[in-house]
Amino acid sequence: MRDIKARVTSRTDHAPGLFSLHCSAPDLAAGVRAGQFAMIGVEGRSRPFLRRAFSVADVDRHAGTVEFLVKVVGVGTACLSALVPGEEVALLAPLGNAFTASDLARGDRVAIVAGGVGVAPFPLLLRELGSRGVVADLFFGGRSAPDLAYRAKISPLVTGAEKDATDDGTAGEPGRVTDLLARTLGGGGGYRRVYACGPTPMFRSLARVLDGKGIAAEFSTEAPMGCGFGVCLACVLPKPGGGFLVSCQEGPILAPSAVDWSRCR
């Protein structure tokens, strides 16, 4: 973990309100793993002050730069979306454990359920699983069409099928994308592993999707989190049978066993 100060290159906006901001970060985008994140702040801008947890989403590790997608829903989120490039951020990064990827061999076949914004940990992921000749096929859900505008970026990294579904049905099939799953898996699909990234509700209904199904799954879980590193205490998580665990020490990516997704808000 290194506290970076480091340069706004170009944004790429993707839809109103969500676009990714490219840094300038050689060290983090040569080091950084799939599913880690950083905690993101502009001095003497961000309100409040805390920094705010973002996936790093992709890296170009030529040029040196990092990738994160940005959905603005608040002070601080709209405060990333004034940078223009050349603008200072400070990063503190890279946080978190990462994506198991390295048991998995060539014609081997995961699923990646992504629910909005919550796609963004997998560009990074998909790279690697693609240099391993690893199939993914890609699940995207989100309420509208808009949800789904990261498609012109991440559809091009995705091995095997994607299906997309949306709550009112302006892009791909009406409905949500746990149900798309759950109709592939119930007509025979397999899957090496399931990884996931999205809303609590959506890890309820994919927790049941793969109870009992014997597939190995990773859950990104995006707890509200005010430092990174367990000194907070704001991004715990109830454990089965009590207690709490510290998202961002022993996560983000858990287990979904890991979690009594019945007691999450």
Ligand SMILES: Cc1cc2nc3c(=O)[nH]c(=O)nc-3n(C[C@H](O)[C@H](O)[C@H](O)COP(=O)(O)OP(=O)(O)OC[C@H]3O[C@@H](n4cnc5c(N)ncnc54)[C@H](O)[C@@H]3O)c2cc1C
Contents of the next structure:
Amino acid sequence: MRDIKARVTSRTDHAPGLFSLHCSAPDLAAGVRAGQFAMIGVEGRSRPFLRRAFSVADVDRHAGTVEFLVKVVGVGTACLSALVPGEEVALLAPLGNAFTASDLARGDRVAIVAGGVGVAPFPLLLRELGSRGVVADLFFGGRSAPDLAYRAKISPLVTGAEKDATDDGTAGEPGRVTDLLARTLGGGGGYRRVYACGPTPMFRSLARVLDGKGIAAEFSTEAPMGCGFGVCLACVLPKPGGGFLVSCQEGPILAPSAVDWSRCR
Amino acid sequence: MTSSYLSVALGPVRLANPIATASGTFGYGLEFADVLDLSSIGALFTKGLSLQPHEGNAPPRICETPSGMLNAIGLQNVGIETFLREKLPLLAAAGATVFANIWGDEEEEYVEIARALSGAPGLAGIELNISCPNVRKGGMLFGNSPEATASLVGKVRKATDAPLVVKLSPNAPDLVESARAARGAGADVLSLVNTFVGMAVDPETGAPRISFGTGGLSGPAIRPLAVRMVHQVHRALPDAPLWGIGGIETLSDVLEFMAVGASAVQVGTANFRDPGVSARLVRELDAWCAERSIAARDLIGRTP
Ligand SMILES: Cc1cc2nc3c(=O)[nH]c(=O)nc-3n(C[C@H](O)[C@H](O)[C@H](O)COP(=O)(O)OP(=O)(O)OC[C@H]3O[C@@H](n4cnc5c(N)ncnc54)[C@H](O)[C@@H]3O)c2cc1C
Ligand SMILES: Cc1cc2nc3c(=O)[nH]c(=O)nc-3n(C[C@H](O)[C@H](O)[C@H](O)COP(=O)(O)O)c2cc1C
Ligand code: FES
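Switch over from the form predicted on its own to the form predicted in complex with the ligand, please.
Entire complex below, previous chain first.
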């Protein structure tokens, strides 16, 4: 982990309140692994007190930049949204563990399940899977069409099928993305692994869908974080059978069986 | 840093510089090895340790508040056995000056921990947390009455020769009386302050934002309260060495606490936002003192 002062190089808007921030951080771009995250801080008077956690969405190793996909939900993300190119952010990174992909071989098939801004960690993962010749299907869900606006960026990286679902039916099939996956699994699917990132209710039902199917899975979990590197003990998730795991250190990428989803808010 | 400008003494405690890091905000120290040299800071205080490993409270455990945060971690920790076996030797090898922050549900537990830690190689002292607002038993119970404080500190004092720091509760009805009680019972140094009991509620649902209900408020929001308390205790007990704590982020905050009577300071919540802050404060204080040819110890208690 390093505390990196990085300049914002550009910003791309995908939908109202959903944008990508590109920052110059060559060492991070070269070294970060898919699934890892950064704690981002903004200097200045009217900043939030703590940093906020964001997955590294993608890197451009040639340009030495990293991309973060940000959904505006409160004061910290609004602060990032006000940044213009040339301004500086502080990136504590890389943090946490990474998705596993090194055990996959050419022709293996995997499923990626993304709920809304939970699509964030997947461009980098898709690049790695693509370079190994792994075929990845993307199941992308949201409440409404604008939640899927990032698909313009991610589609070219998807090597398999793309299936969308929205609660209101404004894009893809009406309903939940987890039901979409369940139907595909019913027909075999043949997946070596399922990767997922989204809100807690999505993880809860996905854990149920995958239960007993014998498919390995990795969830990119989220918990409110104070520090991001294992010292404040805020980001705990309940373990089956009692006790807690420290998600910024032992995760954020966790097997569904590592967490007692019924005890998660 | 060993610049002679910066060394301070707090009773039996000798520090190379007055910048330490506060319990619960610095993990077991080793987490920071990537961003700072652990031997460069005056001292570090471990997460609050108990006899047995402790699970802590259910999440959510923190929430941000204006210029600070509320927490109710509930003293999750690895227990003293693991600390002594796995953490302390590495800290000693890294040249860190280590104080173990300890807590228990009962007096006997504090005594047993203090005994177990006594003479541990690489341990500079023990800090008694009698002021945690985030556990149902223990913690703050001892800090809330001068009688309970005196009884506990007296028993721990008998059990160990290690330098004994007692961390006072800003939630105590009479801080000066608690300070007097702790000193009278043998505390070498007093730390003040721990977090203030606070609360935040979701306006939509009316539910508390952290699962414990209330939490401890820390960060710059509490700094003026903490400065006032250090000043107050220093006026009442001028001979008691004090460790000032509360919302310290910058060099001017350090100077402020020293001016009102703190011989050293502990940086807390700021470590979350800026893990390198403590080492940077040492460098900044060094430069500040060198520029004025003034020793850090001469900065203590200048405020009337
Ligand atoms: C490992 C990790 C990776 C993440 N990656 C991304 C990402 O790539 N893109 C992205 O947009 N967001 C990501 N998040 C979530 C992001 O950290 C939060 O949205 C952000 O902290 C909100 O800050 P705020 O100040 O805008 O909102 P606040 O004002 O703090 O809160 C606004 C609302 O969001 C909720 N909230 C706050 N923090 C979190 C959190 N960590 N998880 C869930 N809900 C929260 C609050 O309860 C509240 O309802 C990630 C979180 C984690 C832990
Ligand atoms: C997340 C968190 C955990 C803490 N845990 C402990 C602890 O285990 N023992 C203790 O004595 N104080 C604990 N504290 C209190 C701090 O050591 C410090 O006294 C307090 O936060 C005020 O300083 P600050 O405003 O600089 O953070 C904790 C504080 C925070 C924010
Ligand atoms: S966020 Fe602080 S321990 Fe995980």
